[in-house]
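The chain below stands alone and is given in structure tokens; this is the form predicted alone.
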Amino acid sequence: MTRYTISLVNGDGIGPDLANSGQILLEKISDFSGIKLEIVNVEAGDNALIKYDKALPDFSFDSIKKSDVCLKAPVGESAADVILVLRRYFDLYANIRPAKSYPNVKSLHPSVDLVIVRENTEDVYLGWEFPIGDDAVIGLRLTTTEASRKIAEYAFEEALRRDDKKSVVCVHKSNVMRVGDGMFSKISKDVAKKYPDVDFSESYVDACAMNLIRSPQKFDVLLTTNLFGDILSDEAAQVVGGLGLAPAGNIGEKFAIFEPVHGAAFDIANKNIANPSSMFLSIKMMFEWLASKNKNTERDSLIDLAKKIEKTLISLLEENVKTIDMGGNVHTDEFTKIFLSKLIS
């Protein structure tokens, strides 16, 4: 039987709290099912560079790289010294963000199924940014021909494991930046020719970003460039009810790091308030990515065990259990205890 070891970034805000509710998550399915867990609790992020003076401290940096997978909460104003560094040492190039309708959380339409892909190494979120004397500042973005060739395949893979339309948009902005988007929208042109079952279209992103509001349940697989995926993956975790149900994956060949979406929330901190919704369909995508690179008969198990959170959430959602940003009047706490009473019945 295969044990993996999960690092839990505990991270800052309500990231303790929704640490703690995956973490209360994974040990209940260690105990009750045939998938062993071993989860591993790494400090990261603003209590960190107090503590250590370092967002990520080098013993912190050492269990992640030990571990099978990271599992990470939100971190505060020092995320950047924590999930870009991450990203860059493993090479975790995709940046995948489902977006998708549940029962009875109000959203702009009841039918979105979509996923944006979104290239994670480089673009302006290198930081190469330079002072001009006291008044200016030049910034420079990143684009290349081989981070933009692995991101459209993966968007092209990934458009064949999803089950409903199988098409592709890529999403840039090519008649302004003409030279950099216009090498991504070739690249991507070119990657589209190898797989014709998969559908595929361009969009400006200020036009995506207009019809992810007019009719998003048109998209499927959206393939686009750090900064506008950043933007627009935020964007459509509002059309479907907000961020508390947003998961995202950063996802390399050997690695991966999953984490929710948003940001570390300080102003509802401590109040047992959060919605670990995030978390559990951000522990419901590490599942499917270990299944992927599992090639025993654990894979099924894996698979089955990721199908049974959502379907558990769905429950949820169905009978009005709510968190109090969807709505409803349950608390952190309560929430996690009834996901995993429904879980394991």
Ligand code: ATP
The other form holds:
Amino acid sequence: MTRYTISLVNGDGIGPDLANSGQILLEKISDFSGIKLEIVNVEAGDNALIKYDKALPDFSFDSIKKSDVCLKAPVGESAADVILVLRRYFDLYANIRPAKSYPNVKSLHPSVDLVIVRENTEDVYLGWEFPIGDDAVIGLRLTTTEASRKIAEYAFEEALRRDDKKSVVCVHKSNVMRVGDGMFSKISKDVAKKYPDVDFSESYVDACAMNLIRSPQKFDVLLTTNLFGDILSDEAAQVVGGLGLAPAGNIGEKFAIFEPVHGAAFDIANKNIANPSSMFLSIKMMFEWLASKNKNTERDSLIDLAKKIEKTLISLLEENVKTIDMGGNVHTDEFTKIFLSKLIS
Ligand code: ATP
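What's the form predicted together with adenosine-5'-triphosphate like, now that we've got the form predicted alone?
Now the complete complex, all chains and molecules, led by this one.
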């Protein structure tokens, strides 16, 4: 029987509520399925910073390193000291952010089903900013051929894995950043030649932002750089009903971290009103990733679990069981309880 150790970062703001809902779901799955899950709670973020003077204490880092996969609830002000460090350490080069319309959730179009494949290790996220005297700052933006090629290949493979439109749009701003984004664009075109079954096109980021509002249903896979991917994925989440339904995966060759797209949402913390769907869908993505790494017979069970999670969410939404952000009035704990009862029945 396959056993997985999952490190679960509790986070800040609405993080602990979401981590709690995620943990209950994982424990249930471990009880009723043939897949055994050991959950290790990990302290990281603002609370850890206050308690241990470090947002990602060494013992937390060690627990994550020892686990098979990490599930992370949102972290507050110290997010960069947690997730950026982890992305770099594990070389989680691909940030995968799906956006999909679900029943009874306000979406700009009823059949949106796209995924943003965002380069996750370079660009302005290295934090290379240098003051020049008191009145100016120089900021550096890194783009390498290696990272650009890896993320382009991931995007085309992702398009093949998906069973719908099979298209990749490479999003950049090469008319302004002619050298860096020019290189990103050229590499995506080179990689496209190896995938004749996938439609390929390019878009400047500003036009893409507009088209995401105008006709989001036309997109399949969006391949883009780190900062543009961050911004476009919040937009895409809002297009299909808000951040409460937005999951993400940070994927490397050997390790992955799954987390809601959104931040700690302090405005709704400690009110029991956060939407745990972003965490449930992150768990769905986690099972899909574990399935992709599993070569034995349990692969199908892992895929089934992923499908079951999404089907359960759809059935709740069809019955108008919704948290406040989705236009309903169900609280986090109640939503989680109903979700579990539907999952098992
Ligand atoms: P960050 O910069 O870290 O991404 P932020 O301050 O921009 O964070 P988020 O925490 O990402 O904001 O969320 C923006 C708003 O979306 C929140 O203030 C909250 O109202 C809403 N929101 C986000 N996540 C959820 C959720 N899971 N359930 C309900 N509402 C949410």
